[in-house]
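Next up: just one chain, as structure tokens, the form predicted alone.
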Amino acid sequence: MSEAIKVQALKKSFGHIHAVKGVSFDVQHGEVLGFLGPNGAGKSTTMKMITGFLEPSAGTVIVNGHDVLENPLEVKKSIGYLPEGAPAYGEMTVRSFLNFIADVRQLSGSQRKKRIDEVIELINIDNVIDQSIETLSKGYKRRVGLAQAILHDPNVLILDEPTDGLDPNQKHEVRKLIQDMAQDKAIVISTHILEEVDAVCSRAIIIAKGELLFNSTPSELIDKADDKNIDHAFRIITTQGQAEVLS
């Protein structure tokens, strides 16, 4: 596996709120990191650092070799990103908006046809394909969200809830796609649902009040609790709310 995001020291403050607060890690390319944390706790804000929406006010991130603040385009052509919300332009039908993705993203040629069709099947869009998105359910408008982001077929994605409003089928079906991506991309997923970690991802990270408080394995997650069950553990480590504990 190789190094495909180094966040080093990340901070990111808003007036005197302190959101992020010197976050650390790095993700391996062929890796499913679970980002975890409660409401608040500086998830979707690190994403947007990572991702170049959000400038950091200290710190350091490298995706594929490329500082984001220095070279903010070829960190943005590397990455797919799915935001909190999966915003979109409703009047445009799904069809219209793909394309205007592939547009943004450059695809041309046969192989902007092939890829639509590709993603379409991928993520089970095609029976609303020419509805206005603004018509669609809320799954589905999250479907849509995660189409645009493995458009480009990128090798990193950064994916903030990307289960949010699915049935349990439809959570099924984008735990499956995720763990198929992995073999060759570094993926970042912000997750509510602990049986996610559990599911897709090699390993887990915990922040709280903009601090890392863990970052290991699912497995060592489950260890830290006597039952062995990850909610719990996920609890124990953010109430106590101290890195020192997990030593």
Given for the second form:
Amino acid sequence: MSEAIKVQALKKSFGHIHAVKGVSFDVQHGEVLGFLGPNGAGKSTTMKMITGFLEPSAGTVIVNGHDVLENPLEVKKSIGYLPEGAPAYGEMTVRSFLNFIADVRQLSGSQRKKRIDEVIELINIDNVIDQSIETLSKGYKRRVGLAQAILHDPNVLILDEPTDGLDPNQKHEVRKLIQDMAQDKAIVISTHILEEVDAVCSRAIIIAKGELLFNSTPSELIDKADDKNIDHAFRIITTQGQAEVLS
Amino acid sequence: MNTLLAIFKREFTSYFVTPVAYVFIVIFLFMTGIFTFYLGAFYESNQADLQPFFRFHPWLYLFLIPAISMRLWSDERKSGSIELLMTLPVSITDAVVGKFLAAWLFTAVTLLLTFPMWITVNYLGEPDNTVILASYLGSLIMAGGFLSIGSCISAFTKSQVIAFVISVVISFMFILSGFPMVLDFFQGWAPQALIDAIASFSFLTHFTSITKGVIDIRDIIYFTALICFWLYINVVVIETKKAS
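Please move on to the form predicted together with the partner chain, as the form predicted alone is already shown.
Expanding to the full complex; the earlier chain stays at the top.
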């Protein structure tokens, strides 16, 4: 295992609002890191800073040895990113969108076509391939976003709520996909679904109000609750004992 | 494929998958027709040239170019696709220039589709075709000037309406900067050098001299510098928004 992402003392403030207050963690290749926290905890903001969309107010992010502030293009080349809500160019068809991503990612020759076909099959979007993205259902849009993220076979994947809006079968497929890719990649996923953490993640991080509260394995997270219920463990950590755990 | 080219290609083809391109082209051709034949008195002037046609281009561009440029960046912000674009391995400069060139090529295509005017005037008389060619080039480079202003303004806001209105106002000032209504504002308190500088910014002055068939290198430099300036500000705006 080698270091894929190193985040150190990362801070972000928007005016007077401190969205992320000094978060540090690292991710190795071969790990699937679950990123948990209540809404507005700073999960997406942290992901946006790792991928170079937002500039940190302080702190550093290093991806595969490249500093995101000093060498943003190298960082962006090695990352596959599914932003929150899976934004895309709605007027494009799925096929032309993937072709555009392949152009920007500089895939060429026979390998390019092979990879596009491979991803279409892997993500299961061949039946909507000539439809414009704005006409797709939420689940399909999410899958197109996922296809876009893995197209260049990056060894670092950042997925912001990859299973949001998917039906149970699709969720299962995406989880399986993440597990299959996990051997050689570093994968960071954010989610509200706690069973997902137990199912696919090798490590879990909880942030709330911009601060890192927990960083360990899912089984240790479960151990935080006396009744071994991951939802209760999450509540205990994020409310820091202020709220009573309902059973 | 290099990334600038990839952005350029995507942007350019996107005009034609929505009705935007067709509506724009039809309106542009329709309006040039009205301006040339009615307001420009093309027949009545009894001269075989395209002066009545080119004379109204600055005024057409004033409203039509911001309609093209308003979506360049505002739409990306509104739909959130800017997050995708800015996390792809594309430099901001490549993205700005790629988008600008696609919009510019699109206006070039529209301008080319006015060729029936050129055929008409050649059928009716013997115009000086080098003057016409120079005027087409002048019109195209002026369109680039309008586009660079609009592109930059659209980077400030996610509202296309705001981008449109502000772009029209700024373009209007650039058209009229050689005229009393702008100069009077500075007269009396600003130094003469500044007033002369402002007067020299007028799109109309530079464009009119080109349409007379005189391609002065200074006019070309003026428009090129103007385009570079606004695109540079465009890059800076996007860069700054990343940190805020």
